[in-house]
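What follows is one chain in structure tokens, specifically the form predicted alone.
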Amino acid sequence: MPSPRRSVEGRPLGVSASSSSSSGSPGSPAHGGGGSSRFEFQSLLSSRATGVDPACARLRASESPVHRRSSFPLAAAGPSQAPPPPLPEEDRMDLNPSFLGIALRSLLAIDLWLSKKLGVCAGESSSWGSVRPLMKLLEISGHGIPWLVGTLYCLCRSDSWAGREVLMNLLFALLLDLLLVALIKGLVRRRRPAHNQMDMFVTLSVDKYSFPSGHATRAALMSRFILNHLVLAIPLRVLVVLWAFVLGLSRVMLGRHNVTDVAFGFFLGYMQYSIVDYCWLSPHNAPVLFLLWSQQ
């Protein structure tokens, strides 16, 4: 037997409206309600049973990406929207470096590679480790302390005005060299090569830096000073130039400096003599200094 059709309220369709109204159901029109009120009451009961607030559920449904027009990329990309602001310069990636930057990086890579290849006396176990004591003796010949002590001793022992004038300017050149090299090393702060052993004769606080080579600047300064103010035979003049060149080369062979440190050191020492020659001290422009040494 087929089941009787039921209405939305769950009652048989055969039941009349008068019987339903006489039964006094809460959803009848007699009680001031309709079918929709019953459905809202049942949805309220079901939402309380599941723990979800119907107002919150409607709010979440309205805030879902499906109901928002701005969530769709086609709707968001309208002509009224302003384009995003450009990134600042410091946040951009430099995909096209300058030619100068590429050249400097290439020169630095070649410098490090060549300095490591020429550092044949950097340690006792190196390929030329047996020549290391001779190179260290050559290193002492270009150190600043022996030159300063020797110049002061000769200045105190000199008894001629011409000798004092030359020695006074030699002392000025050595002090200028120490000051400029220490200043540039403190500004640049380039570390010494990784294969270097810090076993030098006497070191100062700035000697942990590599650029420029103080021995190279001193070798170029002293060789030019000697060649201009001492009368020497041609073999001795060649020997002075050879001493300066071998001293600069020994700095790379010992692993103390890179090639560019020595090259810039030669240039700086050459220019330092030009400064000393321009500011040449004499009894006419610096009489106080010569009077002090003459009284001693």
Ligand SMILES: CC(C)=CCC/C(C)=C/CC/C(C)=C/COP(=O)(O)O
Contents of the next structure:
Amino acid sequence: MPSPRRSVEGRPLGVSASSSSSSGSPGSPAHGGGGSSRFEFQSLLSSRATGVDPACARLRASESPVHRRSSFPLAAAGPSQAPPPPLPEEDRMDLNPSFLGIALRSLLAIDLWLSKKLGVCAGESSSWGSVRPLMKLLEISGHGIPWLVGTLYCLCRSDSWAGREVLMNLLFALLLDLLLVALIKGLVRRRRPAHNQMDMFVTLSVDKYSFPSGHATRAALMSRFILNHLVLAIPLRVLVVLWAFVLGLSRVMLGRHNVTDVAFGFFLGYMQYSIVDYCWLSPHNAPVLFLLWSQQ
Ligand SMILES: CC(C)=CCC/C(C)=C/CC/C(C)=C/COP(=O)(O)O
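Swap state to the form predicted together with the ligand from the form predicted alone:
Below, the chain from earlier opens the complete complex, with every other chain and molecule after it.
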């Protein structure tokens, strides 16, 4: 144990006015100005040597009654005792990452706990195991292959320029989605939940990762696309939104994803539509594409 009177570098801390044998605990704020300040000052410096989080040590220091009085306690120790230098700016900023870290860890813990609770169709023997076939049917409804094949088929059959334009953009949206999801999955590499059974219909190699949910991005992207480009009666519009929501929920119920994978997937899909809308392909800005297609 290093002497409590010395800093990590071995230099005296300059807090010698009160002896460590004075009554009460040295760390207690009730201990008195000198004792309290000694504890706090030591905790600031020795945290580097002991591995204690400096942010926590600093937090303790800033909470002390001495600091609240905003007079540096060591001044009371005597004229020969030089006050320690103020903390470097970058050290003071450490508090934020620490709070952010705690918030993220808490969110992650809630995410894992909630996802496990909601994974009621993760296996045949799960509490809602009998609904699993229905959930898997929903899974296929949001899979990339049926959407790609369906779009290409309609594009081949379409005989109007307006129809071709919408379908061409739908194809672009689907490809953009596959690309972005694969990119993020490959970068983040978050494993699928432990209770997931990897029995999915055709997957790509990145689909062993779970963040973000490709089904959720497609659900949000396709529903926004459909609502903006198909003239549908209100009940059908409600159905489209419901489909997207239930598809996202089914990913967690099947145990394929954590809640945050799906939540971010919805957000990403929503934003992807904005990109598609912004880059909307038309015979005016992409004439080559349309000419090529019309010659097929
Ligand atoms: C043109 C091309 C590369 C087509 C690939 C279509 C395909 C196999 C997409 C994979 C869809 C899929 C299984 C996504 C995973 O969804 P999660 O919700 O489990 O992330």
